[in-house]
Amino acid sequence: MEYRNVPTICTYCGTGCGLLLEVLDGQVVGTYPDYAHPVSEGHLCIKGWNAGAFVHHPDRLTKPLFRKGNDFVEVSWDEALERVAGELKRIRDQYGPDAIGLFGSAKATNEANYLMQKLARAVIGTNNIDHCARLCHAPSVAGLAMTFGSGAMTNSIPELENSRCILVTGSNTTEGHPIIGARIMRAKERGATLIVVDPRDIQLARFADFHLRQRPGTDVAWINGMIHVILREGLENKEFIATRTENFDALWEVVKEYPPERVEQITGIPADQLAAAARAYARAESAAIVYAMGITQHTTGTDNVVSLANLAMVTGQIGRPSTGVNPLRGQNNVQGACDVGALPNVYPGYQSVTDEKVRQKFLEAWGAAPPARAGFTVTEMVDLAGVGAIRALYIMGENPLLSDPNIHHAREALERIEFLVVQDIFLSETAQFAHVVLPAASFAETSGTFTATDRRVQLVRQAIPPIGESREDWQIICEIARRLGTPAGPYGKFDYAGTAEIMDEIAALTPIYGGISHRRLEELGFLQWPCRTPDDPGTPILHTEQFTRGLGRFQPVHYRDPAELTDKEYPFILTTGRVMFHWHTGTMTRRSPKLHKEVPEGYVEINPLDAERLQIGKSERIRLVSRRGAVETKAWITRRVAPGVVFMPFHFAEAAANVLTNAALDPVAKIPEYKVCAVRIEKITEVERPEKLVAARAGAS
């Protein structure tokens, strides 16, 4: 009998908690918190305590699969890899490199994502590489780069406990990032002022000094309103504005049009409450902004982010401990996947693909590089697959048939595609449409690094060998690349002794990771980028002396309505989000018995006044209908939502919220508008004609 505990990093949210996987005779049998970890400090949320529960689930993919008709048959790895490489080569040669798209994964390691984008760029010859950051925090990357020069969390998680004021918006932190939520609560206990701006009565709101309940989709208006109050009352940091920023006059020209009284008409936030919250934020010795996808998942997502950056700069609440603009990244390695280049417009380290000098650098390093033009995003690639412009997709660890908006449209596109290969640990909704399925190893079976939301790079350690015939992501990518033919540059090979060697290559080509190696991470526990040299201790706080771009640039924006408004036919606003016990598309948490038991099915939150008017009873099954489709689920009658607003979690395939959501995109970050769409609510009678049910599920009205 062999028993050991293997330290690693949690596979769920971007907090980057440390945990120990309990291994007995080659099987993961439990999970414990790492008491020495600097962020989680011996704590885990309910998902973390159950992080290993899905690893040995009987649904695990253990052998490569080929589609035959409506079924799958098991094949050897050689057969699978030869077919994948052969089809990709055929399509590249016949239609060109840009007929192929690749999806990296926020669940996979930095090393695997680096190789995925290298496969796209150096072997296939396309910048069509993206991942689910497009669906969560692409506006953070774009908006913070525009204003600060760096699209990442400015401060470190532990600092939040010492903030004197915390503004939380678009983040149900105690459910989405519970360990960070606990730090916010400790700051509150120490006397911090807590401002929560959220349309729902989330747990944090009940402890807040100010709960500003805005109408979904009106964030630019209330942020401009806060800045208006600060400038009108002389609460701005004049010295910081004069010495550290530019374009201030343009900001005032815009925000002077947003007095609190006008903002109240747009947002529903009482003018006096907005003004009081603005004063509290501006006057605090240290104030931090914390936000998540409730800010970014809008057609105005980038506008929302730059508005928050404007608020931080006008008060000088940035570049110091316990301040800053702090996006909470959703998945365990969404930050890292962005950092190492799994984006269509940048090489690793956010080096622009349109910069010919950067392109030349990678051409010399790899021996090949794609043209100097940005590739397509995940949503664009799915759209193009539907019209035949994208002929092949290689998807690693993503599940667009639950995560994409307007799922009916995404399904139609993947049904039409010429060749689809999916690399995953379970036969996800997307994998069921694949021509080839490649069985990947889980986080417990792989080594490498994850980068947490506060730019904290940490080691992931292999606890057990890959289950069955599954393989680590990086190994699969290397096998495909070698079959396609690798370039001859000094870093062109796809032949590595292990993931430490891949990280050495990342460091050589990525300035912000230049001082990061597995050896240093073993010694130090973590490093926060930018970490540029082998003796660089890393950077806990960004923009301390100057912004990454030099001067911070105010980017004033006007309020714009959401892409879809309510009307008589669709009178309710639907917004979506997470619950504490599940994660993303549920492929892992719904296979974890304790988590599944807590929330076994989907639901919709409805205000009691709306439920009474529609004669909907507790837990009654109802139908939600949007302009794109319909779903049936049960009603949860609660004051957590305001009248006229309904909320659905998006984890449940049988009640998929994204059947309803709007695929309208932010023009800059190309993120869909998940947080606002118009729906109606229908009671389900005991007997309905089958054709009515079919029509309701299928289509647009």
Partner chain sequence: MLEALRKKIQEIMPQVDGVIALRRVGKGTAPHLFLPGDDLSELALSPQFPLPTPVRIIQAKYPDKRFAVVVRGCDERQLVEMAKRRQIFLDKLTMIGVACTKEQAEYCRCEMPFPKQVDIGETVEGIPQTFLDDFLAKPREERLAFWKHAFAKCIKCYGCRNICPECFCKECVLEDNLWVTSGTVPPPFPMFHLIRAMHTVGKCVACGECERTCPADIPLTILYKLLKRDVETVFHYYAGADPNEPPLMDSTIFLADMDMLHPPRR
Second form
Amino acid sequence: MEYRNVPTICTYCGTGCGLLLEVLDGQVVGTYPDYAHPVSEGHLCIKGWNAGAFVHHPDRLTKPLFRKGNDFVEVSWDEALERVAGELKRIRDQYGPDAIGLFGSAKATNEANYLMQKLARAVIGTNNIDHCARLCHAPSVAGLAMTFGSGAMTNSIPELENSRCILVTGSNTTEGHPIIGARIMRAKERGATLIVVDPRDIQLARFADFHLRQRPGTDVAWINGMIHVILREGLENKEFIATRTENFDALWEVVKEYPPERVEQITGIPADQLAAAARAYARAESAAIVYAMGITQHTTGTDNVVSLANLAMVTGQIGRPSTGVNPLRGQNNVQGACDVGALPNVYPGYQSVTDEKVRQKFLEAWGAAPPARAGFTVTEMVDLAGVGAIRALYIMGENPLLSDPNIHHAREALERIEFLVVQDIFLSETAQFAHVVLPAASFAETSGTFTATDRRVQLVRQAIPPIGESREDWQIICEIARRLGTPAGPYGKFDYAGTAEIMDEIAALTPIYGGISHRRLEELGFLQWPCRTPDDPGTPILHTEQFTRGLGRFQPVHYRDPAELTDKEYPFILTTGRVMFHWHTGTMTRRSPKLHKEVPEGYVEINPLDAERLQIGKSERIRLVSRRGAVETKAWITRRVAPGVVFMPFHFAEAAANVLTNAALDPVAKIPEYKVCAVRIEKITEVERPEKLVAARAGAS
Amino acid sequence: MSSPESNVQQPPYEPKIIGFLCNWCSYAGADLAGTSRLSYPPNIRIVRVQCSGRVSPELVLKAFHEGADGVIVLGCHIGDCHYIDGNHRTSKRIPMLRQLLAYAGIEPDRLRLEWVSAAEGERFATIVKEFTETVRELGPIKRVMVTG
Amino acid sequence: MLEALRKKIQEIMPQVDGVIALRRVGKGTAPHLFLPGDDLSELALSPQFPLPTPVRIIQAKYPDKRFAVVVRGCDERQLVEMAKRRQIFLDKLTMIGVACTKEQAEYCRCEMPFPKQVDIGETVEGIPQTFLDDFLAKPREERLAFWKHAFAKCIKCYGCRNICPECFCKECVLEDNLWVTSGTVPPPFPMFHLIRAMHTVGKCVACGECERTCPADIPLTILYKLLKRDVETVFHYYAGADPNEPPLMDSTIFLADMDMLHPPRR
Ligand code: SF4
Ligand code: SF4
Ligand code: FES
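Now the other one: the form predicted together with the partner chain, given that the block above is the form predicted on its own.
Starting with the chain above, the whole complex follows.
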């Protein structure tokens, strides 16, 4: 008889809410909010409330599996680990280390991700380590690094409610990051000006002072337009520009070409409203920009981010409480996975792999390090697997088959690959292609840390032992590393008493995490990086005295059309996104009954005007066709989308939006353009649906 | 959905009323009104329920939500309920729902509860007439339900 | 107070199989089952955390064991309403009553910040519910606008329902697409919230936990408390007062007086 509640961190989004897992005799029986948590303060969204619901699902993987033809057979851990190590070794010896690719996971702990990249770099000898941050916020990392010198959220979530003006764009915050959304609504209630720039009529837009509905893919234009107004009317922060930034002169050269009237033509945002919003933002005592994937998932993703940074710098709305440029990271630990180096171009703490000094440091610490050249990204690795350049992939907790921008292409690549290992809690669409499947423990069964979107490192506590024979990610990686042979440096070992010890190693090698330890986290609740020494209290606000890179750099950019424009044949703009009740590829949420019930199947939102023109009825099944593929789904007629735009959530395998989306990449951050592609809507005629005809006849007779 | 302004061009307002009538008394009462050729306004659409105690708050709220301008619940007189105390529940539930509507800012008079026996055809007709007039005065529910 | 509670638990422990109380976890508190011999150093009293739901969960699995539970006034009244509906079993439960402090009562705007039997703490007076009358003083249109605005902030987390000890139905109408359109945020006015309000009638003891966990800061208890007040004045039914009384809806109380059915309203 045992009943207790274990405080931990929600496994869904990057808000990082605190929750309590209710444990009765080793079973997770419920979830409660953590009233003492600094961010969530006793609040949770529906996903958080149901965070424990999938833990005991019968579909959980409990034994390692080998593929036999189209089936899987259960094997022992020893057999599985031997085979994985053996194959990885063989492929490395035969084709070189760069023929192997590893995927870290934005769902896994910092400790597991650190070990994953250490396995890639120190044991296998490649920089081919990446994770799905690529698919959401690589442009934030690239764009903000260029302008500010640090790719993370500049301020903290709790500050938002004291902001005097909040500009939300490309984020349906109340659905994507509900508890942050609630904070924004609170700010509004306290008198802040709320500016929402979003093509859809999202919940926050109802409370907005300005709701600017831009044509998808035209973000650089409206942001430049705002800066234009600010400079033309002399609303810029001259002192801030003079003392804290550089390259300002180049800015006007570019933005002078974006008077609001021209912007109106490009974006569809009324000129006077854009100007009024720009004034409100510039004049506010404190103004914060909040954005998410609606800004980044474009071929111009980096340009969009850079433009937002320009806007913040020109007005000096950065480096003070309740201001800043705040990318909301999607996954619970996408921030952390980046921080600890699950990226192909940087070691832990964003230390460049091409910097020979950095390489030396890790070479000494681990006893081995790959050549000083960046590895491949997830999208590239999938491509290369298709052409045989990558021979083996070891994927931890990710589902690239559903999340890759062009599913058909990804499927072909995974079918072709010589050796695929997937480590996950469920047999995901990707795992079904694996040669070896390793059962991993869920967040309820592991310990370590997650880093929330505001750089907040928080403890994840083990509530129950791993289900069945599943094992914690960090233990599996250690087993594989040890079988491959570990390097001899002082930090070369893969032998830890627990995750606290892994964090100590991270702290020793990662300056921004230098002062972070499980013991301190236990004591303080959380620490926000940079936190360099054991007595550093952490940094809630970045760039207060100076930017991370010294002076903030203006990077003026011109507007470019999205990679794919609509035409006669494909007249609609398709944009994709998230709904409140599901999570990413749905592997967990669709196994949580209460979440599944809310939105049991995929759909596409169509404006009533378009629906009427095409004679599409409520809930009618229709076909969506792009230049790459077609999916059938249900029509949801709603004014949440503007005419000419359709919206589809991306969580559903059977109506996978990413069959349609464009894999065109942002040139800098290599993010695919999920948010904009051209489609047409087709009615499904009776002739094509024999089952319906049969039913109709049966009814008639 | 149409915006409140566009109501101007629409035909004059005729209240839509949903009546939940218990099978054993009130529905028979309505029947009697019909067979006795008593006239009552055609605005009421009757939903026959086994007992007025079956009328859950969800049913009433849903009717309003779907555009009913008024909802009337009719059951057997206290003591006559076919299920003995079904209408005891009704007598607590509907008044409380009226209170709630009032607190939420919705005119409580859009909801009415009465007891009508099988023999009270005339009473039925009168109640429906009265209620229709009340709801006519209150105006369309749309004004209340349409969200900004 | 905490020391007194610890003593009391030590005293009771030999007679029971376990004590359900609050324990310090992380920076706050959470429900915990203390077993005989357990270290009580992490025992806690505040910040408050509702305990009746853990009692239900534990009793469901161990119906034959005897437990004690630390109750505030609201916890006790909730347990009584739950017992009436066979969700918990009072004959297997020993209550250790705690009277809330003045600060706590003010924070909760609690009308009755103490259980029937007080074992720990000094009883303080309840807080007058004048804010209810202030709210009712608003004209009807203003009330409507108030709730439309408030409910439009709802993110449909179901927190208000989840935290509520009186919400134990296996199938919840709020989750049913028939009554509340699934998958839309905010839920369409007024279905979700008014249904929930009606379902609290006769059960709600006004603990305020729903409002406390609401991410959208919706003042839900105004509605629930107004209804509770009516239940008390019209039906003389006091939720949680008497375990031997049937639940309001099952009771033979009825309104025959037609005037009561149509109270004059603005
Ligand atoms: S807002 Fe995000 S972190 Fe918080 S409960 Fe919801 S999914 Fe979890
Ligand atoms: S707790 Fe608040 S936000 Fe959540 S469902 Fe209830 S009213 Fe809505
Ligand atoms: S049967 Fe008529 S009210 Fe119950």
